[in-house]
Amino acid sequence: MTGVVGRFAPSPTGALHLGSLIAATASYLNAKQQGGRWLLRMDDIDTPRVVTGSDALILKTLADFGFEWDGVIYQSQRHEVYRHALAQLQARDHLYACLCTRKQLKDRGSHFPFYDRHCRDRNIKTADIHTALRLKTPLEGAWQWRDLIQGEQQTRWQIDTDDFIIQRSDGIFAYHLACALDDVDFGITEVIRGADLLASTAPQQLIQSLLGKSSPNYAHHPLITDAQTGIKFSKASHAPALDTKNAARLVLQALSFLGQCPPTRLEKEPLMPIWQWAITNWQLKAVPKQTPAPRALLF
């Protein structure tokens, strides 16, 4: 085993779909090809959206598709860790309370959907009012980092992002905080995920930096979209659940989408030889930046 640790982080809000399989395949192969570990993380921190039994269904689906993992993490079991990090950020004056609703922000005009820092200097007391907590991002400048697929990236503070929420007004810890801490605490060295999360990288790296932590490497693969509508495969778009009876064919489709060019002889093989070939031949540099043409996915 090497020091490489990857992860796949589904939300237990429903069944996995083809987009999920592509993300899982990319992170799994990039870790396993280097002799590393691969963890599963259930992003179940947003409890109102969690569907009972989805975590078990996700684990069964991944097992049926031949994935082998080295541990399972549940965000819902890490509340004390998130509270401690919040206390640290508050003590260092990195946070402020916010009373604004989405409607109020939209009504105020030109900055929507980015937050306009309306509450940044109001010194609202969180002990008396049910508020959200926002992180103070720099008022100018840019955050630069290199994506292993997409190349050099730059996030301009207050233009490409804003003073984002890290604890919601209902008390739920926000995605950026939980994800940033989880990746650090579990020694994740590489985050391989979909390009829809590209904009999440700078906020998560900022949190890690403010807490004195190092960030993992990041790589964002393209998203598979519906050939007719152009909408990405997701639970919100009602993407069909993965069919475990066609697991081998779907893994080959995921490999093709990721630019790995599996040989045609594998089309007649069961899952194990496909994974053996994929682990041996995986190349992150072959993953395209943009979504391939739909016809490239057909066998």
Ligand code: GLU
Given for the second form:
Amino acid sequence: MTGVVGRFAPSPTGALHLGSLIAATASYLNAKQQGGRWLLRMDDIDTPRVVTGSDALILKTLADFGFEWDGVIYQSQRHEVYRHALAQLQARDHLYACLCTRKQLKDRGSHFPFYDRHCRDRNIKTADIHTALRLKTPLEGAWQWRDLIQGEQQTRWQIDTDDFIIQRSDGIFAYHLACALDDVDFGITEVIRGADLLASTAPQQLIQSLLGKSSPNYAHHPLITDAQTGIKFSKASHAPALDTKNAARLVLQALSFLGQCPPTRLEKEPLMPIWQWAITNWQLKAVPKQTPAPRALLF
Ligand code: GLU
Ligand code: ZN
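To test you: the structure above is the form predicted alone. What is the structure of the form predicted together with the named molecule?
So here's everything in the complex, that chain up top.
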């Protein structure tokens, strides 16, 4: 075992689809190839979106696809940790309360979810009203970081991101806060996930740095499109659930998509030899970049 720790973090809001298989495969192989550990994390803090039973379904699907993991974390069991970090950020004056509704933002010409910092200096007391809490991001400048797949990145504060929410007005902790803390607390060394989350990295690294923690490395793999599969694939577009009967074929498809060139002899093989080949031969540098670059990448 090395110190490498990877993770796959599905939201238990439905069944896994091909896009999820690609994210699971990339993070799994990257950890296993280096002799590291691989954790599963259920991103289940956004309780209104959670679908009862889908965590069990996700675990069953991953097992049927031949994944072997070293632990499962539920964000819903980490409220105390999130609360503590939020209090620390608050004590250091990094947060402020915001009372703006979507309608008010729209009327001001600030397009949801982009926030115009209206409440930043209003000094709203949070004691007895349900308010959202936002993080004071730097008023100018940019965050530079290097993605292990997409290369050098620059996220401009207030242009590519805004004073994002840390706790929603319904009391639910925001994904950025939970994810930033979990990745550090569970010793994740490499966060491998889809390029749809590229713009999440600067906010998450900012939270980690404000709490005095060092950030893991990040790598964002490209997203599979309908044109490549011939089918709708995202959860939002009702992607078909992964079909366990076709597991070997789908894993080969995920490997090819990730630039790994599995040999054609594997097409006749069951899952086990496919995974053996993939773990031995995984190369992060063979994963193609997202094209065209997602908006947050342009600078
Ligand atoms: N739960 C998030 C999602 O399914 C992924 C979070 C992450 O990988 O950071 O989109
Ligand atoms: Zn506001």
